[in-house]
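Only one chain comes next, encoded as structure tokens, the form predicted on its own.
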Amino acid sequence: MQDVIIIGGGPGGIAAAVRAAQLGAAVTIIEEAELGGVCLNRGCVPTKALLASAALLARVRRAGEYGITVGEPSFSLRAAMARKDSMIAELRAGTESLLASYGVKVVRGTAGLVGPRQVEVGGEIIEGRAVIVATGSTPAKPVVDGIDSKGVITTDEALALEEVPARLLILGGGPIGVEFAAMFHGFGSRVTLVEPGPQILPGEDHEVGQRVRQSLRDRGIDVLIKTAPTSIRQQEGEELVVSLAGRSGEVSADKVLTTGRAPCLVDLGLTKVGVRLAGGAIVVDDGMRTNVPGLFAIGDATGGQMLSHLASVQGLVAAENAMGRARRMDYRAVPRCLHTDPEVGCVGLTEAQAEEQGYQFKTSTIPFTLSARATTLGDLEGAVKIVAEARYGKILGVHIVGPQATELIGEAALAIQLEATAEDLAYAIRAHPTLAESQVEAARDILGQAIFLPKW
């Protein structure tokens, strides 16, 4: 008898296993593929490794701006992929060692629930006092005529390409689509990004979507909004022709990349044990409990924001509750990041969400052109935006497009979690010159006290 059985060895499952073991549990993880899940093997880590290659390539080409003379750099996708694979292997080995250090048993195979607290794998039934479902997500293609044509690939396949496609059409302008657009454009592809909604990065603040769209277009990426594919057909050879609704004509491409994902729940036996589902995802409460006692679910399997760092915290919450403690999820301060150029980091409410929730609020946007540090770095694109409650100045959301946004957003996440006000941030001392000063200046502007905004 195990105390906790975890189905899935991704970020959420690993965090749950370690936390449960810290609390004295006997823990078993069941994983049918590689430890680390989508994030380590086919998501966060490989994409960021390749984006780092694209960013460095672009920076080398700008070396002359910094007084450095270099020749025109060459790029090898095979070499970049090999670097990515080496990093993944090293991190996966570290994960195995981590679990071993806590005495977590790893069972390889496909799991299926035969009872609320019984899991079958390889013909063997493992019983536990609690079960945590952490099966992650899988690529999901849209329903479009010709979607199964040769040359239509998922993100999994894109991360294994050996040659840069000359023309790449990406379906979906969410975070995944935008990162792949930036990546392959950096490698030399002619990229077209297609988004059915009114802005790319739907769900983010409208200014973020506008800034990122303009940045992509300035770099030569064709961004099409309010349009979607109606059909895909293969011409002679391997050329693909995509017909788009909402615009005349067609777009030709060598590869078409789909970016959708869906919870991975097939053949898990959830309906057999009575687990409630909605929209193809497992329904949980704020303690990550399903409607079935003793059965928890975390991460992409629960739908919503499919973020590895969110899954990790959900894993901690589920593990503590599985071990008899009382812990609840707080979703107010979940960072959302893109490692594009410029980077994007967002947390909390957008303007639209603040309005929907009935807040009276103020906003401030401070461009990085006012930052001495951004000037010295040569990265002036973007801005810091704060959304704050009007009466007391409570910070509701922070949205950053610009240099090191993915790191800067951590301070904003902590501010929201601690219920900080604009005044708290406005009178916080930051070193000069640093990028962090821009958040302080945005908070000052909420109070009408900005130092570096000209008085017109």
The other form holds:
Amino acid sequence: MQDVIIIGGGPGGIAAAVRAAQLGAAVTIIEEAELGGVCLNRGCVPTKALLASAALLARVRRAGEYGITVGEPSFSLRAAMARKDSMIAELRAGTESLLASYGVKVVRGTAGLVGPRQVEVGGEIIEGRAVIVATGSTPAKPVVDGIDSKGVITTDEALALEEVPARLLILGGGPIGVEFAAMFHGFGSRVTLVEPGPQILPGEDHEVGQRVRQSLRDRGIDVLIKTAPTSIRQQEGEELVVSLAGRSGEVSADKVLTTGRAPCLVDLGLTKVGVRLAGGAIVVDDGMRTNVPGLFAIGDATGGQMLSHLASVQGLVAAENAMGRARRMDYRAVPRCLHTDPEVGCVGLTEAQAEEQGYQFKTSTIPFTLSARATTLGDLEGAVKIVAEARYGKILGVHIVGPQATELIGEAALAIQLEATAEDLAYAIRAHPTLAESQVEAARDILGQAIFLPKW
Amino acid sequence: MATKVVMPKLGMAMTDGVVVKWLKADGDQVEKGEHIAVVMSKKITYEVEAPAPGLMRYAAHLKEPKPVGEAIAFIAEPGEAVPGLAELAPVVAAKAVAPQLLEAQPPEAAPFIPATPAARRLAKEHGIDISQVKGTGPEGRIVEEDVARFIQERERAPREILISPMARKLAQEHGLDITQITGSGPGGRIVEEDVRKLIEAKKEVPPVMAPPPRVVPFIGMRQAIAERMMESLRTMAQVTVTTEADVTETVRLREELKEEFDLTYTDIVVKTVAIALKKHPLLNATLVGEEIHLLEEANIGVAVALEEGLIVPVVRGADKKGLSEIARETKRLAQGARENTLTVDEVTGGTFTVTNVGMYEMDTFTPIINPPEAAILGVGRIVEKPAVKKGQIVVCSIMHLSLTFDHRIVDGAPAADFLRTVKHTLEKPYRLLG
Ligand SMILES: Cc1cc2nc3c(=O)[nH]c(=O)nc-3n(C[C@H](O)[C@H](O)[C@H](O)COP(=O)(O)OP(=O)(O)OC[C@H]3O[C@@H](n4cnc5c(N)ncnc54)[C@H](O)[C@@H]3O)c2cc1C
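Could you output the structure for the form predicted in complex with its partner chain, given that the previous block was the form predicted on its own?
Below: every chain and molecule of the assembly, starting with the one above.
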């Protein structure tokens, strides 16, 4: 009898396992592939490793700006992939020893529920006081004529390419699509990014969408919005021809990359034990409980925003609740980031969401062109935008496009979590010259006290 | 199977009890019927017997409240393992709860805090609970300076309330006292949601818009009375006994004497009491440390109601004074009280107090002793009532008497004896003339 059984060894499952063990539970975690899940093996980590290569390559090409003369750099995808693979291997080993240090039992195999608290794996049935489903997500291709053509790949395969495709068409302008666009553009592909909605990075603040779209275009990436493929045809010689809705002409590509994802719930036995699903994802409450007592679900398996850090925190919450504590998820301060160049870091409400939720609010935008630090770095693209509630100045959302936005957003996330007001941020002192100053300045601007914005 | 020894139900209302004493050690061999523990409910103690022979293991901590029916011990059969107390969950609250349960003390009455009016005003202005302030004035009285110092210290003290900036602003705008809000965030931090809930809750129950109260300053005589009365109730074990006296004869006597001089019933009662006190010296006493001092003189205080409050001038040596002299003196003292011309000597040194509420048409009440005296007699109105006397229904004048005495100094029987003497004297008052 185990206290907690976790199905899936991704970031959600691992966090849940460690926390449950910290609370004294006997924990078993079942993983059918590699520990670390999508995040470590086919998601966050490999993409960030490759984006680091792409960013450095771009930087090296700009070396002259900094007074450095280098020859034209040459890039090897194989070498970059090898670097990435060795990092994954290293982090995976770290994960294994982490779980071992907590005495978490790792069982290899595909698990399925046979009862609310009974899990079958490899012909054996394990019973637990609580079960946490953390099976994550897998790529999901859109339904389009010819989607199964050779050459239409998912992110899994894109992360294992041996050659840089000369022409890459990416379906989906969400964070994954944008990151891959930046990455392969950096590696030398001619990239076309196709987003069916009215803006890329759907759901993000419209200014963020615009800035990122502009920056992609400036780099030479074709960004097509409000369109989707109607058919994909395989020509001889592997070339793919994609027709797009509402557009005359076709786009040719060597590879078509799909970026959609769907919760991974097949053969899990969820319907057998009566778990409520909606839209192909497991329905949970704010304590990560499903409708079946003792059965929890976390991470990508529950749909919603598919983010690694969110899966982890949900794992902590599920573990605590499974161990008899009472902890609730707070979704107000979940950062959403892109490791592109410029980076993107967002947290909290967008302007549209603030309006939708009936807030009276103010916004302020401070471009990085006003930042001494951005200037010295030579990274002037982007801005910090704050959405604050008008009456009390409560910070509702912060949206950063620019250098180190993914790190800067941490401060904003804390501000939102602690319910800070514009004054709290505006009266803060940040070192000069740093990028963090821009966030303080944006808060000052909410109060009408920005000091580096010229008075018009 | 080990035998459970449970917390017995010692009374209908008993819900839990505590083990106050173990009569056998943890792990001792006990015989069936042997006394193993003393348990106590709020009312009684009881010795628990072993229901079976065997090895006894404690299942309760001393003074840990246990619901009736729950195990306080186990008696194991030979060779059987029973978890000891150490293995049971620790009882954190045991210490805190037990003494209260044991002594069943009544909750302490909010003590009256001596403080100057200025100190009170300052405290009120700053929303300070005056009982938190340490007084440095005479007898620990809180003076304005003490409150000022308290305010200063409070401002310097670190704010211990965890509250988010947003929640603080919101609370401020809605005039909510953040010290009264329970935080639901990490470490009890007050977050926006907590304040919003409170605001909502307040909305749901629209406050009855009470008109602002008329404010009467709580100063001077009012405050002095408050202090004295609270001190009295706090320090003495006061018991009130009441009786009726047939004062038909007293009424007649007064009617007669009134022809000669202005005489009130209070005057008659003062004289009556003074004489009775001579016979019952325990009622004319005061407690000094570990000694009861029986007082030589019967100095009778007479409560006089003024608009600002009550004052109690004293008729000294009333036992030695005649009715007319007493009548004259009470008149003079009452006059002095109204004109505020009494000397300190005229309002101090009383050994017993008489308070008459007859003119307000009251019968019995529970007067509060005027410290450091040992008793006080409350006089009610005189009403005509039918009574049966020698088989005849006759109309009598009845007076109600309420005696409050300090049970620390005197017990019920002697106090009642005293009151009976008073009653009998008032029923046959002519001996007062002697
Ligand atoms: C290309 C890409 C880039 C991404 N980049 C980022 C990023 O930068 N930042 C970010 O926050 N998020 C990123 N994500 C999303 C992130 O990877 C996921 O949100 C995260 O991995 C979800 O964690 P999880 O624990 O819910 O599930 P997963 O990581 O999907 O792990 C689930 C695990 O369960 C196992 N499993 C499934 N079914 C069973 C079964 N029946 N029995 C046993 N084991 C099973 C799987 O093998 C897998 O290992 C990215 C995703 C992709 C695809």
